[in-house]
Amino acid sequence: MDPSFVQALVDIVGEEFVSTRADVLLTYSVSASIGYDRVVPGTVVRPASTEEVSQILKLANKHKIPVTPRSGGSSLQGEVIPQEDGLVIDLLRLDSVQLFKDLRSVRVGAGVTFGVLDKYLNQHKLWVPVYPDSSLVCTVAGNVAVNGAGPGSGVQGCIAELVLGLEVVLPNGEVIQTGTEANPNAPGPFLRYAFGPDITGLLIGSLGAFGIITAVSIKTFKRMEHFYYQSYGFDTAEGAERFLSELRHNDVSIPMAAIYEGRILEFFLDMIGEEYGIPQTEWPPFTVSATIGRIRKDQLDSDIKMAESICMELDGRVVGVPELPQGEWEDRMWTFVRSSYVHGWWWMMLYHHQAPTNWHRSVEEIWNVMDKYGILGQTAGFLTGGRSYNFYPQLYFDPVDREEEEKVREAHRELSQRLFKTGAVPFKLARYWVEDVEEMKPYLQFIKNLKQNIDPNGIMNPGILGGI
């Protein structure tokens, strides 16, 4: 990278926070995204404020240097893999936290992780009830940029449902604020839908393609104190699906709920069943693992009775194994991350959302593809709100076996096409989700038009949003 450009970065943030060292660049060439090739950037810069981010983007835009924003680096689909010889902007120094207790909201800098935020809010008996599986390193802003979810999403839904406003630095260095905080006289974040169009929504899930989120204002809730863990069994997928729908329809508070069929459950238990102390059990064909949580004990007792009643009405049974949902919930900051890495395989993942009543369609196609290609894998997931089920099937391969890796990549591509036909929608607008999908072309053209107008020099995370 041009030494004069690097020196200009030093002038903005100081020499300590700019690096072109080979070992540092190598660190930033990868993320937690297993199965993606490393790309070495030209420079890494670590600003400490929104103003410094603004100056950096003005400089990068002037020199047409591609920029990749990065915080915790826990993303799993290559979102923070940089451009060759490009610029990585590490946002972890933006670590402010400001609580607006009366407004039931909190504003956090782009470097604040869910783990740090949870510890802070716990002092006030509050929480943000979404825990991405990498919560100890995943930042709130990064999760907003991918419209993430996680254990806890069963009640409130994805992170997008909680956002009240964003502070964003556009590619030209201009800073905008969305939501009520766009009015400097506002007492704080209390409403997202202010000042006309929902600009906040445009930026959620944009993967850093439209600008850099430097601060997030988000809803907080009184912390649940009472929990109940139970597994419910059904003979059919439709019974398990209906059970989840009826729980939410009857306002049973389930911050974490997941459906397991035999092959999925066997694989999952093989990985972490012993660690969670799950006993040997004759499992039903379909198991719903549910954590019920409430602020008050009387509310919890009512929900427990309602859940059992709904289960029986649907010809299900109470399995009586609380260790499965309890392990998932108590280990929620890294349950599925732990299970993903326990065997040491590499894997490719295909995040998607499916209607809860269509859960079986995703599972069928996932197994069809795995069986067709003769590969090992599993799929996990959980309810997100009452209207969506979040899936993330993993296709495993040996990283030293190039033939096996290419087979998994081919299976990955085919699975995305099959899932699209079931009515599933992308968790993130990755390129593989939209390749050769005729129905997506008008939508992608609209995204492309937005990108060209917001970022005419194409510097912001180029190619990351559906290949745009």
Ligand SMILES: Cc1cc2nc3c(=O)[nH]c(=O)nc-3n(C[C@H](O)[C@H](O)[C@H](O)COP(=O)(O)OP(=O)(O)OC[C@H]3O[C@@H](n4cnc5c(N)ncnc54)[C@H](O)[C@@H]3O)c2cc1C
Given for the second form:
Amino acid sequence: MDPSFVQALVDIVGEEFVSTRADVLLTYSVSASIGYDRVVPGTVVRPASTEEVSQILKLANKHKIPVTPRSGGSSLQGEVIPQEDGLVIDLLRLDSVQLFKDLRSVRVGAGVTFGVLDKYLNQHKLWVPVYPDSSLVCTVAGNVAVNGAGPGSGVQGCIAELVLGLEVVLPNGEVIQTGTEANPNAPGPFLRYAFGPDITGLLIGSLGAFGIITAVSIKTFKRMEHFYYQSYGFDTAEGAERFLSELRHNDVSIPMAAIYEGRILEFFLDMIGEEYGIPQTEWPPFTVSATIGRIRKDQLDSDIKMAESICMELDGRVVGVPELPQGEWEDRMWTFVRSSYVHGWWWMMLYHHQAPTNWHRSVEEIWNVMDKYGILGQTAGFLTGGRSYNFYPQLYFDPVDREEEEKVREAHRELSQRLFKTGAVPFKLARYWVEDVEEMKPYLQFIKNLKQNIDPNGIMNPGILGGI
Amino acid sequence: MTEIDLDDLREELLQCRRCGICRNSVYEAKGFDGICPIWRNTSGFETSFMRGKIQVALALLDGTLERTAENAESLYQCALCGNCTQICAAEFHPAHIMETVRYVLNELPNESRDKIAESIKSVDNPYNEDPSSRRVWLEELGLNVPTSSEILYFVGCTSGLRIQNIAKNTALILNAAKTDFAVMENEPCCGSVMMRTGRMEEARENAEKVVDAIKATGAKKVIVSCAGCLKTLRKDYSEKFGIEMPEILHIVEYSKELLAENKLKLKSLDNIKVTYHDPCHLGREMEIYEEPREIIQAIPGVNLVEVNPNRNTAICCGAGGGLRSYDSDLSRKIAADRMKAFEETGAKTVVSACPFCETNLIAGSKLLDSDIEVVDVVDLLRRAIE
Ligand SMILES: Cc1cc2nc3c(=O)[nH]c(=O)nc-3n(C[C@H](O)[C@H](O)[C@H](O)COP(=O)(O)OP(=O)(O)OC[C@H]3O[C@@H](n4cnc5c(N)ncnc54)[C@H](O)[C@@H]3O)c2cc1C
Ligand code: SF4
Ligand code: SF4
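Same protein, different condition: the form predicted alone was shown, now please give the form predicted in complex with the named molecule.
All chains and molecules follow, beginning with the one already shown.
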């Protein structure tokens, strides 16, 4: 990389926070994404403030250097793999937290993880009730950039639903603020839909393609203290699917709910069953593992009754094993990490949303692809808001078997195409979802136009958002 | 140590899925409040914490990265504290595997590692100090301690040569409890730092020397006052070299027995508030968390307050894994950071159970200009003995 460019970075952040060392660059050539090729960047810089980020982007724009914003580096679908010889901006030093107790909101810098925020809010008996299973490593800003979800989303939906405003450094280095905080006289973040079109929404899920989010303002809620854990059994997928929909339709508050088909549940229990103390059980063909949570006990009691009566109406049964949902919920910041890493396989992930009533279609296609390619995998997911089911299927391969890895990469591509046909949607616009899909062309063209206007030099995360 | 199969080593390193949870996880419900002290106290690039270190190790092994001192820096810039292992969900032990990587790649340039190994080989201690001064502290105490007995106090290099108060107070405790014990004339180094820094062959030769020396004392029980000596003698010798050892006890374990048998009479210390630092080798490695606390709490007038985080999620003092010699500035900086956390407890005294931690915490305290006193459990216990 041009030494004068590197020197200019040093002038902005100081020598300590710029690196062009081979070992450092190597470690930024990958992320938690597995099954993606590594790409070595040219420089890594670690700014400490919005002002520094702004100066860096001005500089990169002037030199037309491709930029990859990076926070936790925990994304799983290649979103933070940099450009060859490009610039990685590591945002973890932006670690401020500001609570607006009266407005029931909090503003966090781009480097703040969910774990850090949760500890902070807990002192005030508050929370942001969406916990990606990567909460210990991923940042709130990074999760907004991918529009993620997690345990807790059963009530609140994906992270987008909670965002009240963003501070964004545009590719030309200008800083904008969205939501109520766009008005410097406002007491803080209290409404996202201020000043016309939803610019906040444009940035959510944008994978850093339109600018760098330096601060996120987000809703806080009183922490639930009353929980009830139960597993409900159904003979058919339809029964389990309808159960989830009816629960939300009747306003039963379920921060976490997941449908398990028998064979996947068995696999999950092999991984984590003993740790959660889950007893030997005659499991039904389809199990809904649910955590019901409320602020008040009377609300909880009413929800428990309602859940049971819906279950009965749908010819289901109460399985009576609370340990499964309880383990999932209480370990929510790392349940998935534990169940996914205790075995030796590596995996590729294909996050997507499916209508809960269509849950079985995703499951069918995942199995079809696994059978076709002769590979193993799983079909897990969780309810997100009342109207969507967030799948995170994994396709496994042996880390030292290149051939098997290739097979999984191919299966992954095919699965995305098959899922698209079932009506599933991605929450992040990876290239493989829309590549060559005729029906998506006008949509993609619109995004291209936006990108051209916002980032005419195409420096921000090129190729990541839908291949643009 | 059995031959390392490079394919197996690579496979084990590939258990890392690059999740990054070993960087700075804060998980209040599980007691985690930050993970890697190197990440927190350096520029914080990916190479500073375990996810990056594993990537560097793989690249050095397969030749993607050239084997230079600069490229190897991140492997040695690690205290091997094991906090990353504590949070890692994958089926491997990142900190232990880093030790193996250092061994396999031990031709990588590292001056401090080589100096220490040479010093242990030539003068039986890593400090290159005159070994004949090892029993001077005993003479100063005026105790007549033999060189052979059924119970041996294995003093360790740091207590024997640097912080002799720990040696003295350990001996005085044993004496007060009427325990007959021996101290060697020419005590060798346990070789811990050789193992940590990858000089495994020399560590094996050294271990054989240590075993012979201990045998010569006739000891059936060995008491140590250093967490590093404990782990090395009790765990590493058998696991790495298949050497059988007599019973090895840390003085906190032994003192607990003495207290239970009423062999020590304790007087009240004037209402002091102390906090406890869990040494990585005593805690995460040997899972000894409660004994030192029980001893502290057994002393009337002493009020123990916990620092956050503590026990299995405690943050390292920054001395271990050869870091104190490899990068002493960083090591001290980590200690100063840790001292800040101790200050927040409101305690006026930090108690530890490892002379190496104590040395570094004192250095950190100076850097911070802190007025907290740093002592060992044996210092506190000795003060309370009537
Ligand atoms: C074990 C594990 C479990 C997971 N579980 C979940 C889960 O339950 N739910 C879920 O949603 N995800 C999950 N993920 C995926 C991942 O954690 C999320 O994608 C996460 O939100 C990424 O955040 P990050 O801070 O690590 O971002 P990074 O990985 O650093 O970046 C992600 C993307 O956002 C961009 N970006 C990062 N920061 C900014 C910024 N400040 N401004 C603009 N663009 C930015 C990057 O360029 C990249 O495109 C999991 C990952 C792992 C490893
Ligand atoms: S060492 Fe463990 S915790 Fe760290 S990145 Fe690798 S798998 Fe994750
Ligand atoms: S062993 Fe300790 S110092 Fe080394 S990488 Fe792990 S947490 Fe960091």
